[in-house]
Amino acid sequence: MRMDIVTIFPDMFKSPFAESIVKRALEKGLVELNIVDLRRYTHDKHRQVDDAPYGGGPGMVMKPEPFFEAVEDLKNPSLKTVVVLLSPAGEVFNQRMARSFLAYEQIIILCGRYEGVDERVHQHLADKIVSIGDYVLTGGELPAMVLTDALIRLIPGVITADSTAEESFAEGLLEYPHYTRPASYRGMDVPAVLLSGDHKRIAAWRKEQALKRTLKYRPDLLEDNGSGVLD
């Protein structure tokens, strides 16, 4: 899979995609990761990416035209490809999403700043807009490592297929709690089923302990189409 990120702030990239599983998975060849600076895509000796909103209003509007040309210049025809506009109009990023783009071989993520980007950039150029939740943030490089992060670990041979089988919103529902040694810490008591080793038994606590989690904690999980399947 190929991931370009489009961004102002390149910098920003450096440091989290240069530790853990991230990258491992780019040492591997298992994800060609670019981040890509958009003001390579000006024409002005003040490499000028934003201007000021027509119709008046505070802030600045970030123009259309290098996120066009960008998108034009690295798009692989060859390839099966989706452009992200990263926004907080967009629709909210959850598990289920982040398994949908592993469909693509190629992911475009535009990164907005400012007041946001120019409509044009909405309506003719981004086939899926995603926020990563109902709240504002400074730019789209945070929603755009979150994104990236979130399906680098779903490419098979990033991380074992178990790993990301029984995690949280797998199958709808918070996973279920763990533990480890001591079985006994500070008059805290791991449960006995898990030392039992019944697997049979640990698989239906497991199933239980996940139902109740998400009921205390995400009930709203449950209610989208009461089976406790994400829709």
Contents of the next structure:
Amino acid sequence: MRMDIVTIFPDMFKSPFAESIVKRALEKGLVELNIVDLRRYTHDKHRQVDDAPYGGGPGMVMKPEPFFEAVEDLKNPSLKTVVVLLSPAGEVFNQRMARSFLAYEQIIILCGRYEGVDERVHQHLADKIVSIGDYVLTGGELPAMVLTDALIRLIPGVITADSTAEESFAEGLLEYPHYTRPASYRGMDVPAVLLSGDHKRIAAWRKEQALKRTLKYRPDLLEDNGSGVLD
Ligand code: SAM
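The form predicted in complex with ligand SAM is what I need now, so please give it after the form predicted alone.
Every chain and every other molecule in the complex is listed next, the one we just looked at coming first.
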């Protein structure tokens, strides 16, 4: 899979992808990550990407032309591509959406800044508008990292299939609780069933715990199967 992230702050992406699982996926060539400076697609001497809003009001708005030119340049016509614009106005990102992006061979992610991006980019360039939650960040770079991280770990071969099949949201529930050594710490004991070696009982206990945790922390997941959590 090829991912292109279009931003005015390409340096922000240096460290998050230079460690651990994402780093290994890049090294193995399971994903090709292309961080693109939006200013490459400006033509004036100040490399301007923003301008004052029509109609007045605070702040600056990101101009449409650099985004359109960037997408035209980056889109590989032989790949199945989706153009994602990050915006608080978008559909809220979740695990189902992350999985749905696996159907594409190229994802172009557009990061906004300032007051946001010219509406024509929303209406005529983006295939999908995505928010990472109901709050406002200063830019689309952190959301782009969230999307990229969530997606890369789902790419076959990046981590073991068992890990992504059993984790939270994979089956509409939160994952069961985990414990490791020591078996007893400051009077807090690991549930005896996990020490029993009885795999059937352990599996049944984990199923029950997943349900209990979901009821306790995220009852909405059980109420609304259309929430985008179930696969
Ligand atoms: N004026 C906009 C509004 O009220 O909706 C907020 C613009 S925000 C300060 C600047 C940029 O950050 C947005 O264009 C978007 O790319 C990004 N951004 C901020 N919050 C986001 C969120 N929750 N999800 C995705 N992108 C977000």
